[in-house]
Structures are given as C-alpha cells and as structure tokens.
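Given next, in structure tokens, is a single chain: the form predicted on its own.
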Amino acid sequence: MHTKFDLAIIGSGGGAFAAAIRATTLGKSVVMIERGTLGGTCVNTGCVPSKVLIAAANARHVAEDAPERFPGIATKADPVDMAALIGGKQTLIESLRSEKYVDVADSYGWQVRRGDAAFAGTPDAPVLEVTKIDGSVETVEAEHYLLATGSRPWAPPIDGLDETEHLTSTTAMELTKVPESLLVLGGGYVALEQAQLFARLGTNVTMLVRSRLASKEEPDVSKALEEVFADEGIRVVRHAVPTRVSREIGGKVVVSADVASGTREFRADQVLVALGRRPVTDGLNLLAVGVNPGDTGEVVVTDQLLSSNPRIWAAGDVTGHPEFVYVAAHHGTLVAENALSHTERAVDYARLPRVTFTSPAIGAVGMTEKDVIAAGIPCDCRVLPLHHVPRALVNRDTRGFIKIVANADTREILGLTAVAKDAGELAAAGVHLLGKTIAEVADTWAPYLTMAEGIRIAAKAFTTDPSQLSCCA
C-alpha cells in the first residue's frame, strides 16, 4: 500500500504533536508513526511519572519532617507500600494519556500507523517504508517529514556495566519495592531528582558524582544542594569517575570508581545510572536519504530545524537541543510553520527557563555569572539568600537564594537563578524580566508573602543591604 501526505512524522511526543495540532490547523493532511505507546517519553517515562512520584515522596518527607519545622504539629511517615504507589502512577499516566494524546489525534482526525518506520528511496525523493505490528508494510510518501522520535537513557562503556544489572530513570520508576540502599551515578537533574526521591521513601543513597552537582548552573547551586542533600542524608561523593560494576553473590552492585584519595569500592542494593541520554535515531536509514547524524547520534539541523536534507526535519530531544518537553512543543509548531507556510522561524533559546523538580527546586533562566564573563560582558551579581524573603521565613524553609547577574555598565539583567520552593515559577517570572534594568524590578509591584517578592528583594540587594530592609520595603 502507498500513500501521500503533506506530513509524515516519526514519534508522537510533545513535538511530533504540537507539530500534528498546528499541521492540522493548516490545513494540511498529517500522517504520525509510533512504533511504541502513544505520548512519548514525557507523559509514559518521563516528566509526569517523575513528577508524580517526587510529589508523594515530599508528601512522606512533610510528614516526616513537620514536627521539626512547625511546633505543635505531630505527623509521622509509616514505610511506603511501592506496589500501590507505582499503579497510582500508572492510572494517572494512562489518563493523561488518553485525554491529551489519543483524544486529541481523533479530534483533530489525523491518522495515526502503529509500527516501525525507516527511510527508503533517495536523497531526491525519500519515503517511508513503515513494517505495521502485523507484518505488513505500507510505504508512505509525504511532501515533509519530520523526526521527533526522541532521545533514551544511556550508559557509558563502564567496566562490567552491561553485565550487570542496573536501573536506568524508566526503569527506577517501575520497582515495586523500596530498595535499602542506591546508588546514583550522576549528577544531573535527573540524578538530582531521583536521589532525593528514593531518598525521601526511606532509600540510603549515595550520588557518585564526576565534577559537582548541577555542574551546568551556578556553583552556588551545587553547595545549596550539597547542604541540602546532607541534611536528609543523601551522601555525595565528588570528582568519582566509575571504573567498574559488578554484582556480588549476595546481590549487592559494587561501583569501584577513582575518587581523589585513590580507587574506592561502593556497595548498595541497587544502581542507578543517571549519566545522560542518547538521540533515537537507530533503524532510521537517515544516511540513505542524506541526513548526516551528530556525534551521539542527533539529527543535526539548522536553527530553523531542517536537517541536511531540504524535505526533513527534526524536533526535540532527537536534535541535541535543549531537553525539556516544552522547547520539543515549540519545535514543533515551529517546524510545521517552517515547512508548510515557509515562515522562516528559527529557534531562540536566551529567554529558555530551565528548571529541576528537587525540593528546593532549582530554577533558571538567561545566562550565569560564568557565562556573562566568558560572553566579555562586565558583571555584577547578587546573591540574595532566603532568610531575606518573608514567605521562605512563614514557611519555615530558608534553603536556598536568589541570584541575579547583569550587565555592570547598562545595569540590564542577564539571567536569574534560584535554589527554592517554586524555583521554577520565578524562572518563568524571569523570562520577562531578562533585558529590564535592576532599578525597574526593584521598583516593580510584588505581592507581600510571595516567593516571588524575592525577586524584588534581590534587586534591591544591588543598592541596599538587605537586613535593613522592613517588610514590603
């Protein structure tokens, strides 16, 4: 069978359907392929079982902890039953998947081939050959195409590793049991986020972490996790590079690893490995039709998302970019305007909040101290920690800061940082602030009693000392 749309997509995550959504809306005819379940890594892997899973841990280490911060409240956090947990996980994710995914592509009546695709034909005039789950194959001809096939987790070529069992961030968020003890290699947002989660159901962790934690924010974020994670006691062990894995016969994983005092052995229950994630683009055949992969196997594309073939585009993780499910959105609406109305968008990431769900959270948006200095830009910086903001104070939670970088000569601010409650929100509130001068945020509205305020507050620091400040000052 052969058949020709205006669009082909490959994958039906966030970007191939926001690509699909805005295809549609143009009228044009929209084939998706998925080879695997509906929804992609963030709604079936990814952010919403994550996200799912640190809620309920915070809402055990609340319970835990409320004695010690609040007087007068008497909570306690029995042990986790894992089992009910993860099938709760699971009856949301099969919601969401539902309603926003399988809903959606039959009320927008595009048509949807379960099974693999692979590029056929030439350079000139490539196609899709697509093997359907009953082994038949239908060739599919489209005037574009687009890559949204995603990215997986990755394992390095450590010693042992692929002989020895371990847990990847899909794979940890399917036990039906707490283990006693974790290992975490890594120390990324996913590491971060899946330490403190299992730290928080009851897990001994230790993080083998090769430079520092959040190694690509501020350092003042990694020495406010660092204290943080001593605190519920989450061990990190710094400049740790693994060298070998193996399972003893007992059961327990050793990570021999080189750490500055020499070669150390780590023994736990479980590994995690939280190293990174790769682009999925193996049995694609791009290099039959002219698409020319990356170094780790990413389509490279230009910053309006084609790739080295004028027909075929790419968007989300499977390009290397950013990987948060919203720039894979954006790619897509992006990429079906490029391709079907010849918009000429292209992408633009000095505005990108980036955020990680640890608690404290870790929010950012613009450029770091680091990068303002390397950019040749004079630099002037404040560091506000959050004994300062009065809604850290009433909730009994200071762990963290709020920091602000700018330009020393135009006094325009560059980029935001924070390590806090709702840190991603005043990420999001940082995107509008980027390129605004210290003085007009200083001298903006800000509701009292808000995390938010914290943001004024640090602006104020660059010309006030911030204890003598009152409230609402």
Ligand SMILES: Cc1cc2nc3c(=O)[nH]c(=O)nc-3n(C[C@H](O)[C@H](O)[C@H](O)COP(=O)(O)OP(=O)(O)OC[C@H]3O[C@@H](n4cnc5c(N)ncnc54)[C@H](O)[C@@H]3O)c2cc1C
Contents of the next structure:
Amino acid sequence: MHTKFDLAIIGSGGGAFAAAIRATTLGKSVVMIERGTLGGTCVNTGCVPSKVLIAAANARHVAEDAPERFPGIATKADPVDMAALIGGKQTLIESLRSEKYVDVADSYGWQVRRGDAAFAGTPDAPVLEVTKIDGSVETVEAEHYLLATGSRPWAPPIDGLDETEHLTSTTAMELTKVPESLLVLGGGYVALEQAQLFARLGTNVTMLVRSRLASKEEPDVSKALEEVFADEGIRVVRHAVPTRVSREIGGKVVVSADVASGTREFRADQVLVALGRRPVTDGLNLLAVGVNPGDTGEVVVTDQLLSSNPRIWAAGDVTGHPEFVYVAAHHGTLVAENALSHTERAVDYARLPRVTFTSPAIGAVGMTEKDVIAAGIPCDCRVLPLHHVPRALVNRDTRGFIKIVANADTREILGLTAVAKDAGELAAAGVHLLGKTIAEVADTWAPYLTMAEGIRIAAKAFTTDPSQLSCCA
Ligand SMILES: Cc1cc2nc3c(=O)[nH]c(=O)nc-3n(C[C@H](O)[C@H](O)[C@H](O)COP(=O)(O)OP(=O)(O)OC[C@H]3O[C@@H](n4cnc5c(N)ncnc54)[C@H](O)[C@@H]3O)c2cc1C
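For comparison with the form predicted on its own, produce the structure of the form predicted together with the named molecule.
First the chain shown before, then all remaining chains and molecules of the complex.
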C-alpha cells in the first residue's frame, strides 16, 4: 500500500526530533529517516559525551587544585583510567539515547526508516529514495520534507592532513589512553572545550589558533581565557596558520605552521583538528528538486526556514545557522508549525544565548560591543572583574568578568558576556534582561552569593565604583 506522509524528515537529531514531536502532536503523519545512529550528533558524539567527560576532568582538576585554593583541604589526583572513563561515558550515552530518542519515538508512534535518503523526482513532485542496509530501495513520498542532516567536522586544505591519522572531536572522545601530548588546531568552542578537557586529564596541550581564542566573542573573553589556559599549562600559539601535517615514522605528529616569526614545527603524540564543521548535503540530490545549496554546502533558507522549494524545509546545523542543539530543536518545532499549520513563524536570534563549557565558562547573549558600534548605536559598557562578585570570592576563583553592553542614549541593555564559573547560567538569565534598562537591573532582586548577583553588580557599576559597594548594597 502506498502511503503519502504529511512530513518526511531526513535525520534523527535535535532538529528532527523536535519537528517530529510537534508534527505528531498536530495530528500529522510523520516518517523519520536515519542512516547512522538514532539521536544524531548531540547525544552520540556532541553535547552529551563532551560534557560528561568535561565534568569528570573538572572533578579531577578540583582534586588537584583544591589544596592550593582552600586552606585545610588535602586532596590529590591520580592518573586517569581513560578506558573506564570512556566506558562510563558510553553507558550514559546509551541510556540517554534510549530514554530521550528511541522511547520517545516509540511513544509518539511516528515511523522510523533506517537507510540513506536522497531526493528523486522533480521540483514539483519531489520524493525520497531510501537505500537500506541490505541494498533495497524504498520510495517515500510526503507533502512536506525536512532536511535535518546536521554537519560534520571540516578542515581547510592542509598539505598532508588527509594522509595523516588525526583526531576529530568524535574520535578524541573515544581514545582509551590519555595522550601524553596533543596539538589542537582551532580556537572555537569545540577546540577550547577539548583542549581544556585533555589538559585536565593530564595531557600536555598546545593550541594553534589562527586569530584569537573564541574570536567571535568580545576580545576580553580571549584575554581572560588565555590567562586561564596559561595558568593550567595549556600553550596557546596565536596567529598560527597550519601549512603541513605529517607523522614521523612510528612517532610524533608534526604540524608546520606559519606564525608571526616565520614557519615553525610543533610535535605531539596526537593532533586534534577542530577547525569547524560543514553542513551535510552531499548525496542528497538537492539540485534535482530545485534546492540550491550555499557556498559551504548549507541549505539556504528563508527566516521561516523554507528552502528554494516550497515543500522542502531545513532545520539545525544543515542551515549553516548557529550550531547549537537548542537552535536545531527550535528550528524543528518552527518548521512543523510553518509547514503543517501555516503559522509563518520567523526565526529570531536577537536573544540567542551562547555557551562554551570551559571552566571558567564563556556565556553570552545579545550584542557584543563591536556589534553595537557596527550597528551605529551609541555604546556604553562596563566590564566587572569577578573579584567584585562575592560568589567568586568564596569560590576562591576570581578569574573572569561580567560585561554589560548598553545603548548610551536609552540605557537599554543590548548584550551580556561573562567568563565565570557557570557563565552559561548568566547567559540564560541574560536572555530575560535584554531590553531592560541598566537602572531596572541594578534595582532588581538578586540573591546574595549567587554568580547571577554579579549581573546586578555589573549594572550598578555604570553609576557606582564597585569597590565602594558593601554587601548587597
Ligand atoms: C563536540 C561537540 C560538542 C557540542 N556541544 C554542544 C553543547 O554543549 N550544546 C549545544 O547546544 N550544542 C552542542 N553541539 C552542537 C550540537 O550537537 C549540534 O548543533 C546539533 O546536534 C545539531 O543537530 P541537527 O539536528 O542539526 O543534526 P544532527 O544531530 O547532526 O543529526 C543529523 C542526522 O542526520 C543523519 N543524516 C545525514 N544525512 C542523511 C541521509 N542522507 N540520510 C539519512 N540520514 C542522514 C545523520 O546520520 C545524523 O544522525 C556540540 C557539537 C559537537 C561536535
């Protein structure tokens, strides 16, 4: 019997699941097609494995660091049993995959096909051909299609890289032995998290960074993190452009890089390439159905997430939009509503929070100072060093800051950036502060000895010298 679904979704990650849940709740028929592991990147190779390993590495770091920070505390950190750590991570992934993906799909009851999907047909009559593992091909037809095919690690052409065994974030998190030394190529959020993860597990880490750490955030962020990384023995080489990668026979990997002083060679046991990711659109036969990919292979979409074909939508990393799972999930819900209920909702990133889970973490929301100036808005901003925040003082870790960027005329808060323990929580709180005035935030409730109290103190710093503030006053 031939079935025509309301929505056919390619992929089973955060974007796909949110769309399937919303579409099913709207009473629509859904089929989801996945060629790899159900759940996609976040649960299998992204957010979950990285954060569980980072939490473990942080526990070890605290054990190593506590005697110095807290008088009277005696702890020490032994070498890591990496195989056990990776085994524990895998167990958590499997249980979350089961609970949050497999069981959820079962309980909503949409159909799941295992196979590789590609478009066939014409722009007016697109269909999907799903090639199963046994080689058989099933044709799937739907009123609407959602591309939620994600992204994969990417590197610019570097001489010798393809022929030299190297790590990606996925394979780095599968190592069963802690490498003695590691070169990390890149300075974005995946590179930063992985560099500190391995350093805290006992690896000697060097980062080669094209411009500066976290280059999309405020320069204050790069400076603060460089200091933290230097404290922890992570070497950061800025303005380094890798030109060649090779491995000595049976030995170290060698990366040649152009640096300010000329060309230099860096050696380590392993090299992790974390230079970014690219949308996965190859093999989908998009041109045949009138979907034109952009320069980096992304599906170009309108603000309602529609591609150049009025029946084909896209969500998540494949759109080339910010690569966060909560963006993918937001997209998925929005597509289901726009495609199936004609709601015409547009995606809006004005209040999108961004977090990098280093420690201290980077958390930001809204505009940076540079964004405000570029937009021609008169800018006023304050950077509050964390030694003014009581929570940081009692934590005995005052590395970092909270920065508020405001419109100098209206006093409206336009952006917040923090480098602090749990800065992600500050960014989440900041989502609700954008648009409020400095005076409103300075005058609001803030519980004493929370890091979030620092936001109120940073707002007060616009009118008062923070060193002249008493407790909560
Ligand atoms: C190391 C790392 C850490 C991260 N940490 C965080 C974090 O802390 N917080 C956060 O918000 N985000 C994080 N992210 C980003 C987040 O994981 C992604 O933004 C998100 O998972 C993307 O979801 P998606 O639905 O777009 O695609 P994906 O989850 O990548 O799913 C795409 C799926 O499509 C399938 N597919 C592709 N092509 C086909 C085809 N032709 N046929 C059938 N199936 C196909 C793939 O097999 C895959 O399963 C991290 C990413 C990485 C790599």
